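Coming up is one lone chain in structure tokens, specifically the form predicted alone.
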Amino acid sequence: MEALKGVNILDFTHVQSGPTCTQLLAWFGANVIKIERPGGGDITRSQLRDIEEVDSLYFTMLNHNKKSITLNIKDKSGKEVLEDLIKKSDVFVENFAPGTIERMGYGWDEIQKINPKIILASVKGFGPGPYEDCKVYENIAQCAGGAASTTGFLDGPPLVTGAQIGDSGTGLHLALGIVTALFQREKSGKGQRVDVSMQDGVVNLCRVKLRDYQRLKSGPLNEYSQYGKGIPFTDTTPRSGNDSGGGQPGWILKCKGWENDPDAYVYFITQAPVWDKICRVIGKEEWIEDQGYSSPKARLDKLELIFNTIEEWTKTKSKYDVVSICDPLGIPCGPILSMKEIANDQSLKDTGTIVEVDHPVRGKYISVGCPIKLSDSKAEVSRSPLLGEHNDEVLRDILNYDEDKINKVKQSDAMK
């Protein structure tokens, strides 16, 4: 990937949100130098290990295409190395707790003095306000950003989603902010701060639910299945189960084999323009002319019956058969794919969305590749670095230290 070639990223991030951001930039060709604690490194190297004494999949799948150096910035030589790296870097990325980077002596004012053109990019749990000092994890961000309150079924508790919208979603937002700041720097010549909170990132991804909250002022939300059931709305956006979230009613339906296969389901949308085709496919042609079914509004109070009837048909077919029958007719539907199916999907492998990576200690494993495809700049996924693997390379090739200085640094406590 050549898109960001020549851009030096100082990666002071750990766990998921920050590493998601810097990995994406590395996939785009940036030179990402990951700063890690001597002796342990990023905590995810040892979290959720499936093989003893081997970097976990948690770490490897978030740190492709990067270089790793170990640095003890409490040591005088370590501090010197870090400041030399700041001078050589375009972006400094961190996701420490609020105030940590300032206590380390490398807040915005300090690093700007070292390099006025540098961009400081930060992930925090919350922005300024009553929660800004709170510790935040993925599920807390989903809850505080409005996602959990609108997820799940109406008669059940709030639910979080398996998609990492708090951590990885925020990392994606931060990557966009960094690229934007780099673009502006081309005109201004100045660096700037880029801040993204996990709460803000989740709120942005929940905008349609904020839309629905405001629509309630004008009356009930008739595309929600509770409307057809006559269940009253409150003054805030409700949980909507598997409703489509748009103007076209949709639901998850059982398919053949559902009794033993937890993923034998299909998502089916009763889009108005193809209503007649849906009726013919499921053998309910009489609904086409029936005034009680002839319009979306007329069908609202019958959606449960309609989807139950469609499900009787889908239960006789595999989820793939349902799609192969409906898609040519323009009927929107899609299979519920398991992680096993995703991992073995040849089309995703062909596009580089799923990749096989060879690690010198772990061996081969499956990971995600770059989800963004550029026609003139293909992303190649290389393995994650071993702890401190690039200490000598960074000192020699990035900082241009001579052998005497390299040996002096290595003999100090800077990297151990």
Contents of the next structure:
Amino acid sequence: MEALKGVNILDFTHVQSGPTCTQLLAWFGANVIKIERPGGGDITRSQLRDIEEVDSLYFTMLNHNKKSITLNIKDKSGKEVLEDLIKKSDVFVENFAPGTIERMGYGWDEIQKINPKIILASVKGFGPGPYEDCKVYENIAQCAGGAASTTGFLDGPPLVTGAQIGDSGTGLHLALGIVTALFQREKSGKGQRVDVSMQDGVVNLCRVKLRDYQRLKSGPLNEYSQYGKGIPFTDTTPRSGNDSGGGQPGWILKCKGWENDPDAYVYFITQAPVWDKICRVIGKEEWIEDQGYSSPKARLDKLELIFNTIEEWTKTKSKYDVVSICDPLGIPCGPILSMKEIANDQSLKDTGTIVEVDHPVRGKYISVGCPIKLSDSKAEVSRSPLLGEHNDEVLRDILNYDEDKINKVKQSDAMK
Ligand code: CAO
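What's the form predicted in complex with oxidized coenzyme A (CAO) like, now that we've got the form predicted alone?
Everything in the complex follows now, all chains and molecules, and the chain you saw is the first one.
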């Protein structure tokens, strides 16, 4: 039995943040109906296309397990269909630019009049304040949420990360807000608003960096490698390169083949309890008893030398060999995996995190399945819908319109 079976979600989302949220809910069994503008639909259907006239991977990989109907909300009959759908839905999700949903006539006050039990879930770039009217995309959120200023190397500019923490991260936050509001509605009988701003989502994920900002008032941050190098701190959290961020120093080290393979690297952590094992495996037994190396504190000003020495050893092995040697010894390390390696990783395929999906127009492609595993609600990934594929089904089976009414809607401008 799927966990969210019977929950009806009206998915008025587009691009990435909103669609990732509703895709998760669909994987948990919710009935997700995506409303798209007639003609082109979600803009991502045609963005970054790799095959002409075929829904892009951008769209297909963010909209699995959903139904699609086309509806022009600026048309009178389109509005009527939308309002009928709102009456039948538990949740209405949107991520339009600030003010858009209100201009359409479906702000919180209006939507509640149509269905008092509905939950209205929205993503915006910023919460209330000076930037509340701004349109926002991924990298803006990463920058305004504190991620970019704390990512990169000390002597370089701020950097954005490949992980879509602004879009997909906010989608995750929104999904949690929605299921929490559904849970509360079981007791209160009332709907509520769920608002997540992309800036807030990124700030939440940068929590430890705000921790470090405050720790600076009590002195330098000794787990940052700049401390060991004697470089002074300013009054805010610096960029820390590949430092591990926790109390156990770590760094990215070259492995065999690094000269030609940009991903021949391993992340290596010099965890204190296994220091003796690290010394033995790299052939530096003398460091075990040496007062200058034997304690984490003594090692702080020598981390660069230590990692360079470990790297001389890792450079003689493949990243996989480094992990197979270190893992049994309890030394924390992990390979730098490329997207090609991830796409072909058998264990990720076995758990359903990497899936192959068949699409009637595109053919087979690889995607990311549900990363959250519920033992009683297994997420099966099914393909994304074609534009308007479920127009008839939704009008007939969900709204129970008769043939006459269906024809009238289809002849109007509602779905064209
Ligand atoms: N029927 C009729 N009109 C529709 C429609 C439909 N089914 N679907 C969309 N529209 C119209 C809207 O009414 C709006 O028209 P008006 O401006 O005349 O009211 C128009 O389409 C554009 O919608 P939008 O303002 O959301 O889109 P945009 O391209 O201008 O901005 C984005 C895109 C992503 C910057 C903006 O939606 C946004 O800031 N969203 C919130 C933050 C967010 O989620 N960002 C993540 C995006 S992924 O990186």
